[in-house]
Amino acid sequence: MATSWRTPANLGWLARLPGLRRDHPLARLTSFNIGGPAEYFVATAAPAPLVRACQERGIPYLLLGAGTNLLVADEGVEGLVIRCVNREWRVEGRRVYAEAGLKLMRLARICADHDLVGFEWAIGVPGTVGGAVYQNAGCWDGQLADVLVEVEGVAPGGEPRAWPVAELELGYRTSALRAGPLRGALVTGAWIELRPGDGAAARRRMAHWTQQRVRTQPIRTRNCGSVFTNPPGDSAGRLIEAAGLKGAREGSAEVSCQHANFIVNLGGARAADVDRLIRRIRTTVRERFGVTLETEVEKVGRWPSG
């Protein structure tokens, strides 16, 4: 474990913090449930000048919103988690601007209470702006990238920043901030532009999209969301049904019957043992049928080496 950042000056800068928490636990705020703790934790709505700090004195941070497609080493997470709690938002006649911390759910409704469409699919996505920006989040044949105009945030150097979207390299379930040249930047805000539209209509369409998911995916049940992401031209829970896979587990772990790209925990799963069930899955997969699965969910945290 790197020991270089954890200067007197460093944790005297840390113990300073409004809100601190030493050693805090992080399963309760992941939809999985699962994970060890934050070595040191804060909840803020202005992340930004600790990312800042963070970045200019070199302690390692994880950024933390709605706590969905992660998966928490058992270990814990070294240096500051941030929960980022930031939720305001404003509309600017076709333009959308909501911070990081705001619930795409929720943002989904405030557009069509405002009488703005082409954002409904964003009902079936759990998680945050500020997440669903660094993942190109999206469902039902809708994405963000589809009506992203510009993000706001901070740099990995430090220093404040909006991007046009052409910048941020959005392709499926990614971004330049996820695996690109902006990875270790903080979104702070999104614009977004839609279409006049039928509001009543649109929580009409958000209805039925909400009731299909109750149909068809374990959203009751505690999970990251979807494990892999599709591979071209095919479904990754057809692929992991068809290998006989459905109610596979490792531990607290299981497949679900319901959707075979989800993994639930049962209760009281460990981060190891959801990351041998996916090891398996992959393994499987290839075998049967050629194809390797890509994961969608992210491995956070203290990881054995190897």
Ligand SMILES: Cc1cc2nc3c(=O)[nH]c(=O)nc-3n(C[C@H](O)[C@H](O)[C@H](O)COP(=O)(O)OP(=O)(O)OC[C@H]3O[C@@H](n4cnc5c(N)ncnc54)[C@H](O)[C@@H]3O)c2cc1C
Given for the second form:
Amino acid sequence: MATSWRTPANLGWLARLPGLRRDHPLARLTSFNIGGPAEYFVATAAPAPLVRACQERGIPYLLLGAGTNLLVADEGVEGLVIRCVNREWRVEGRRVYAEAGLKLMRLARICADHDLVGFEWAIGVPGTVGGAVYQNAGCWDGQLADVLVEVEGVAPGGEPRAWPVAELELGYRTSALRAGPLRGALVTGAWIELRPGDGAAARRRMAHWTQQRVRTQPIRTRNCGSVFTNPPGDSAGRLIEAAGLKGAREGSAEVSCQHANFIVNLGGARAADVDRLIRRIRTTVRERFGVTLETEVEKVGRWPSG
Ligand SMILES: Cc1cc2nc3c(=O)[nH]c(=O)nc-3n(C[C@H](O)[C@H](O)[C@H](O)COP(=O)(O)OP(=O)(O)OC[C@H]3O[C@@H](n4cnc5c(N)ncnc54)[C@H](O)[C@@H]3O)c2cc1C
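Right, and the form predicted together with the named molecule of this protein, after the form predicted alone?
The complete assembly is shown below, putting the previous chain first.
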């Protein structure tokens, strides 16, 4: 365990944080329901000052949204986990501002209720606005990059920023926050711009897509959504199924029989089980088809080395 940041001043600052918890269980704050505790944990609607202080003080921090794209290590997470629960929003003409902790599904309904269309796809993403910016969430025919105008937050250096969308380097399930110069940045809120349209028709489209999803994906189980991104021109689910891995298990983690790009926690699965299953899938698919699958889910926390 790294100790260099554990100065008396830093430990004193942490101890004085309102609402601070020690060794706080994280599993139940993730859709996988897997993983160890946060060494220090706080849920806040005002994450910016905490992020700035952690950056200045050299305290490791992890930003947590809805925990729907994370595999938290069994040993938990070092430093401070900051769960962003800022959820305000406002509509200004065709533009909508949403704070980072607002759920994308809720935002999709708000947009339809204001007769704004082009965001219906977001009904399929259970994460928050912050998590969606981080990895340019999307599904069916849409992605955040199509509607995003500007993102507000705190840069890795600690300064408050408003990033035009071009600076976010949004790509297929990635961004400058996930894999570029903005690693460690905090999103506090985002502006999207939509088209005026028929809100009732948008709600019908969302209901249709939700039904379709329930039929084709194990969304009522404990999972993290798609485990792997799709390789160019193919689908990870198709490759995993063709490799004969539907139903494959490590401990209590299983490749879904409904959709092979989902791993399901059958109950009591450990992060190490999921990690082993991920490695087995990657190896098998590489050997069978010569394709190296990249993970969409993100491993965080203290993993054993090697
Ligand atoms: C059943 C199911 C279906 C899913 N379907 C889809 C889908 O169709 N399309 C899709 O794209 N994804 C899908 N996902 C994955 C997930 O919902 C998205 O990746 C979502 O964007 C993650 O948001 P989150 O709030 O849960 O982020 P978390 O899982 O909490 O965090 C993910 C990453 O985002 C970072 N982050 C979170 N909040 C902030 C913030 N405020 N500022 C900066 N960084 C932040 C975290 O530090 C972490 O690195 C699905 C997941 C599930 C469980």
